[in-house]
Amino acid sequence: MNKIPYKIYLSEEEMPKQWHNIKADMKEVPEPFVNPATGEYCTPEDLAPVFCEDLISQEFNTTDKYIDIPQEIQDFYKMFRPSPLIRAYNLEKALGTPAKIYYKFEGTNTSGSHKLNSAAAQVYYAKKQGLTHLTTETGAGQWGTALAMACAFYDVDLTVYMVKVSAEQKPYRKGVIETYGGKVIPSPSDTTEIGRKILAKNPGTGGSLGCAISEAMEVAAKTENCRYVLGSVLNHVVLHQSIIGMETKIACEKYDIKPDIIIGCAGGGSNLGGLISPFMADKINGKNDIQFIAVEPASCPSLTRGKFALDFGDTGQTTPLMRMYTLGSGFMPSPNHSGGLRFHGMSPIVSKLYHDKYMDAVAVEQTSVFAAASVFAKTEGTLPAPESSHAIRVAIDEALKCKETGEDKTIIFGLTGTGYFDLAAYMSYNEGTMTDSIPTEEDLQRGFDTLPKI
């Protein structure tokens, strides 16, 4: 067996030329989306309007166990991939753990995150059809920022709707996105009627994703040559995040490294579902006993707390219909939550893996999520983004179980990004003025009061 060093880097020829299609795998592939005008399942057709051709072809894919990488986004990915998979050496000292812990920094390209992933996919789909405007939303703003990258890359206009709070919280990222050309409007707005709508019932609202998503998919669909674009949730995103577990699976492969545990946060599910994708193959086919962990904040508390139901994914309720966990798509996340992971609902192929009892979720609480990335960046030597602090509190969890038992247990997490976007909320938690919002019952049924009944 090869020394395991600090970090590991796969070469440009051991890049994954194919995404993995995990639903091709599953016993049971998620429930298609509804068209909810007609109670009927959705065909490419309902979806044209809205989104590009070969991502409605990859969303309906059930059969494709891998899909080819086109060699122009190959060519995007090596700017900045492979990525590593660093050992945490000084983490597992200063715990005091048996345990070995390892995470897949996703945090090398400017946007600071996974999501270029699957907006440089996007992106090259939206041109290669001849579209010239895209519109999406953002909540803390990595797919914002990832999504602006792309388009500048392949000259094509994006208009960004950004959760008005993270707007407010995180101007720079605002400043990142405008620098490479996109333009950015705080949601929920007076520039469409969907906004007007949710500022007309909530004046002081600080927004959510599915008020952005609204906004997007509105101006998308009344603009000429436009789609939307989603960074999250939906399974063609999953399918491109793929790349994150490919490469990790590649990487232990190698240095014959065996996880025991494999922890990601989870807000949409996108990241998550990426890092998991090959593993959860090899586990459903009987291959591994890994234990996979879903990370979600209390604060937003979908998988946790929410319903397996048929929902829309928007707070306009204009989208097609999901089966996924969700919190209503009418709840709206408490304005003080730091981190991007604000959505109502989740990934209806992660749901539908947690459904069926492949994988655990935990909800943390965001004081205890920045003590556990205060302990990481001091021994690490990397600020992590907020969201990504979800995975690390529950991996210093499970180390530290294995300090009290004893047990060696392999552990591997998702460093989704990096978080010098976020010191006002660092600061926040440095100067004691941080406080943990957790939904009362009477919270959560405001939002299952939205579900769609059908």
The other form holds:
Protein chains: 2
Amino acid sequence: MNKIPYKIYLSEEEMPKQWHNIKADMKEVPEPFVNPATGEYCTPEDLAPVFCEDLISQEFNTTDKYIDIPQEIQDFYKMFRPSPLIRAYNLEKALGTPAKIYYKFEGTNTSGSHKLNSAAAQVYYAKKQGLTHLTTETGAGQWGTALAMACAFYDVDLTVYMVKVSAEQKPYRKGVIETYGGKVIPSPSDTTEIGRKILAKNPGTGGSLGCAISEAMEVAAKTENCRYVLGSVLNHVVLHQSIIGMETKIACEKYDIKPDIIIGCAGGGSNLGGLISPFMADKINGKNDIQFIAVEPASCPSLTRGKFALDFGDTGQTTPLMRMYTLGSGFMPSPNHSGGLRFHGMSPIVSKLYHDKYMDAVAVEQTSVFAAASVFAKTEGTLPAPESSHAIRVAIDEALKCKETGEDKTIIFGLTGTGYFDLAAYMSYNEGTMTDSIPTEEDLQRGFDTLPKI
Amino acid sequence: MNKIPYKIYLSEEEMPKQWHNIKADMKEVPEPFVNPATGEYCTPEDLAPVFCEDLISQEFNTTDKYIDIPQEIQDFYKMFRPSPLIRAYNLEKALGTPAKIYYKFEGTNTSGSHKLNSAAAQVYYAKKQGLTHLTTETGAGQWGTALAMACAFYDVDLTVYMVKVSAEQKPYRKGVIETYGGKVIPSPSDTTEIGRKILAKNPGTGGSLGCAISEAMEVAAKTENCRYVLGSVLNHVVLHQSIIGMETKIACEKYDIKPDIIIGCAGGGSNLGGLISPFMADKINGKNDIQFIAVEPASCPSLTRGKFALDFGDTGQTTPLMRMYTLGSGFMPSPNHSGGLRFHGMSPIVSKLYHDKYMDAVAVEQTSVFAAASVFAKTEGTLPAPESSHAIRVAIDEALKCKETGEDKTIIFGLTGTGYFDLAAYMSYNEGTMTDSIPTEEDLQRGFDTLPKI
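Structure of the form predicted in complex with a further copy of the same chain, please, following the form predicted on its own?
Next comes the full complex, this chain leading.
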């Protein structure tokens, strides 16, 4: 066995040359998109006006277990990958746990998160198709930054609809996106029909991912040579994020690390889906018995309190329907929640795996998340993103359970990003002014009332 | 020869176990500190009330070429080192240069810079001596953050005097330092005698490093079990930063990379001194003919327009005197300069090497620095700190010279940190409102008039 270093970096030669398509391993694959007008399954052709061709092909692919990463994308990945798998020795010591804690750290690039894995791929395919302009939404700002970086690299124009409350909490995110040449519009805005409609109905809204998606899609449909790209939820995004899980699995095999628990935060579900992907395939095929845990905010609890139903991906109800755990496209998470993870639905892949009982889910409150983030920052050095800190919270909780039982479980969690643009939230936590907000049953019902009747 | 990867990471086994003490290689060592009251050289005992014992011993050591890094500091280093040496393929391509450009990237830790290399060491020695409280100054905020991280790790109290103009330009720096438990006071402040004196004389001042140093030293001298620590300039800081150069040299030897030019930005000089240290030793001993270039801001040009003279390290004129290139301790750089590098003097080691013609220096204006930073961000992905971008500017200039002459020189520069807390400056550059400010001869004379008459 190789001696395990504090931080495991794969060599360039060891880096994965293929993505892992978990759908090819699933006993039942997620249902295809449904056209809300007809109730029929969508065809690839139906999606072509909105999405890039190669991405649509990946979206529908349920048979190829591995998909080659084009050399150009591999070259882009080399700019910021491999990411390290780090043993959290200092956190373990501070907790006094016999558990072994590892984290896969995706935050060493300027976008500050794993989002660049899919941005690099999506912009490459857009450029390949001859597109000159992309639109997207961003919540916490990590996806918008990642996409701006990729668009700068491939010389493609970009317009980013940024959830208004995030734009206000993180003014400098706008600055970094603009430095990479992207245009930022706080959402809801008066630049789209759907934005004007939402503003008329609820002028004081802080916005939501679902609403920003509607605006970005509307502009993409109306602009020549332009498509819409999405940073999470969809199958092809989970596919690109499987690079995280592939690297993690190679590192585990190289050093004979056998995880008992793998934990990821879940907003749209792409980071979690990508991290667990190859491990989950083995579980489905009876080769391991890993416990997978999705961690979501108590303020936006799609897995733990949502319904497994056909729903729109956006607040404007313009997308095809996806079968997923959802709070209803009309659900508006409380603006006091400081992280991303504010999406009403959940990746159909993650939803299906959860529905079929291959994984667990827990919801955590933000003050307990920031408490975990502070402990992590002080012991492990890195200041984590609030989103990632949801996973830290549960990793700590599981490690503390091990302390009680004396078990030396091996825990791996995804540290998806850094919190350098989240200092306003940290300052609110430090000053004791941060509060929690859990939707009431009535809040949830208002969301469920917006589910399509199909 | 080993195949050169895009990013070179040393393995844990390859990481240096010793710092390199360049003074042991210098034909003439820098003059010791001088007591301004007596004109005599200071003894280690003279410095004991202000500095930690082990650091004083390193400060005075001119004979040991290598100094062992204590195991505890090596363990801390493993949290964020080795740092990668990266080939800037995309920047080279964008410039169309035959030059080979590499950068040693120190910004992958939460402090965002190389500063953690010395913070880890200084707090370890303070703790070992039984101290419970440290004070320091910070300019751009990187040193304050690094020290807060190290103090959190070793459980030592910290008070940070932060240059007022930086505190205003970078409000979230305060947040990150406080998240790690440090106390931040904008300088000049009314919490010290010297601060009150400076404020009375110049109420609107944006402060300077020299002024923040005076305040932090005053508090350290008046507080029990407390010492002052400094993030640059001093010999022992350059010693700790030699880890950068040691790693770079090991990587170069492993992959047969032979640098023709090594470039670093220079504020207090510690990053530059550390980066060049082992290469400079070989140059002094006739084993290479590398061109070393210090890059400083045109707004604070200590090497290119300063005097090689005995001067105080602080504006309050309370430190011992050091022989260095200086603009005079009363020199106040224009507050419109957006980076750090605002120190009136320069590391005595770097000053002596420059004086003895082992290295070159150039001064660059900030708009040209941000232009280089933007090109770098878009091509290489990473958003660089304004300080680091001074080195990028000159690396690009040298690469463009190679384009003209057709030479394929190998250029290495130090990318000391990231610009995530400098978005206000980037936004000002993006909007075209950033201006340059070069001190007039009269400005310089006003600074020189504050040099001690000794």
